[in-house]
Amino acid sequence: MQKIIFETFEAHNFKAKNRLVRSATWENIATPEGGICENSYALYNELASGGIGTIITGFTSVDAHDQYFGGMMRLCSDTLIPEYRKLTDTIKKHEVFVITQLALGAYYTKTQDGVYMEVDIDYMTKAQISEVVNMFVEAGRRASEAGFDGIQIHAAHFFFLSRFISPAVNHRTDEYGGSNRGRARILIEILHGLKNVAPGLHLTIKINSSDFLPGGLTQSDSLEICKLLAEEGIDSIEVSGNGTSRAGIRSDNDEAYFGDFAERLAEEVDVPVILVGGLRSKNVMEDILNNSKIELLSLSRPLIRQPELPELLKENKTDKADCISCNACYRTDGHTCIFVPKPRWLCGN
């Protein structure tokens, strides 16, 4: 049977209007406290108004003292729910499925001077792990009581778990290092902690194909580990690598990076395969999805640059999108497209 782009779709605990999804996409806009600013809820509400099938909000830390960047939405914190329920609600406004992108930037221990440092993977207690497997079950919690209908564990993009299962910088010889399984075990700690506090979300996982360095996450530790999830019961899966953001992505020439990985991928799993990078064209996906068992395309600059893409992909009043790839977005306040004069999203009134 032949796969729409525009046609509805489901898996467990998922149901969403079409195939297309806005991939978590870091704003920079967050209060200090990681609370959300008045921009940030009219930035989602023009998305979710574009015609996107599922929205995955983004880069979201489960920790206070996570300083890896800055402008990070939180849940690390129950005063912070009522603000986030308020962002589910201006999304589903729209009849758009919400995930948030539960992540760490690094873990962070307070020094006998009072100082927050980063502590090296490899140096970590046992104790520790279980302080960050506890803080991303936590987040989660506080996810399903602000209305979010998925969480995504981000292990991509060599932020803390993704340098956790990465063999070049876990060189642990306990039971979280060793081998794919052992590296891997902190994710299904996280995944069976979340499964528990809630059991209604859809659970995803973003996760490089590759790590694309020396000693890094190979594509064969990557599908072992996606195999290993599968089988402990995650929901979906998103495929992403080191180094996303290329530039110059050509329509019908340079798209869909990561696609070879997904296809491959999506053969030897039994749960939906999400593909993200380069995607820019109306032909280029149908293709994707009707020579593969690849489910769900992710989209996140060119949706930067034309939030309403999805309804004109749909309409037929486009068949690709603006989008350059140039990254210049990533170099501006609030991240915003710079061919596109509008208002910066800036954290403010």
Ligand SMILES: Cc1cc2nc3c(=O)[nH]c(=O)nc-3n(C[C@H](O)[C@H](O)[C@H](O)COP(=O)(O)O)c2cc1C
Contents of the next structure:
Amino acid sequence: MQKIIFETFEAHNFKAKNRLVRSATWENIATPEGGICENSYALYNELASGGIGTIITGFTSVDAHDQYFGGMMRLCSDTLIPEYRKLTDTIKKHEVFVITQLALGAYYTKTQDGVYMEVDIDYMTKAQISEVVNMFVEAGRRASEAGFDGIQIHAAHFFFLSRFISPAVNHRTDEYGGSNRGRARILIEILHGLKNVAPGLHLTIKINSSDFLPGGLTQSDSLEICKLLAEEGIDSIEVSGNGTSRAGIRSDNDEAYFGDFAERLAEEVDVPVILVGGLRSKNVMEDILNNSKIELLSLSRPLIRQPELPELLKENKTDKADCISCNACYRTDGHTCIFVPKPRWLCGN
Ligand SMILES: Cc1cc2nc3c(=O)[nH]c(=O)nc-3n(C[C@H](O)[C@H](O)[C@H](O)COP(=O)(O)O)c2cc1C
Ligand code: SF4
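Please give the other form, namely the form predicted together with the ligand, since only the form predicted on its own has been shown so far.
Expanding to the full complex; the earlier chain stays at the top.
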């Protein structure tokens, strides 16, 4: 049966009005404690009113001491739950399925001098690994209490979990290293913990198809880990990779740059595969849906420039995103598009 972009899609604990997903996009505007600033409500309201089916929020740290990036949202304290509840209410008003992306940039511990220092994965104690698992699970509980419909484990782009599963970084010789199964043990423990605290939520993961690094995670490593996750009960898998936001996408051939791996993965697992990376044209997206088992299509930069893009595509008012993949948005305040003179959500605040 033909798959179309603008049709309802259902999966385990998941229902969205179409197959388009806003891929997690860090806005760099949260408070130092990880609270939601007023601009974020306006930004997410604008995104949610543009016709997207599912929104994955920007990465949200599980740890109060994570200093990996600035302006990160955090779900590290119960006191933050009301702000996140307001965020999910804002998004769900538009009948959009909302997923939080839980992440850890790096694991930090307090030294005797009272400063927080990053701990090398190879030197983490098992108690510290359990603490990380627990931080993800506790953040998942808060996400459930805040009204999120789903949780995404961020295990891509060389964030902490992505480094943990990478043979280029993890040289441990205990049960948390040594093989794909060993390095992925932390993911399975987090997944099982999340299932316990948030049984009604859709649990997804974003993972590198490859690290594209000598000695790093290869496609066959990633495939093996994804199959393991599917066996252990992950509900869907978003395929990405290092070299995340490729610049200079001009032609159809430049689009969907992780597509080959995602297609292969979709043949081998029986959970929905979400493809991200360079999707720009409606015809390319339709082609992927109908010539592979990929179920969902995820976009980041096109929605920074045009939050209303899904609606424009649906109404056939355009057939391609305006985003030229220049990556200048990575360097602007609030990660806005340089071609949008004054984003509405930045006005008046
Ligand atoms: C400003 C910016 C922030 C991003 N923040 C995140 C993030 O929080 N979590 C994540 O997994 N990926 C993040 N990404 C990567 C995107 O989700 C996406 O994987 C990548 O940009 C490729 O998709 P695109 O071609 O549709 O932009 C970010 C990308 C941009 C441009
Ligand atoms: S600055 Fe604008 S056009 Fe350039 S990549 Fe970002 S959203 Fe796309």
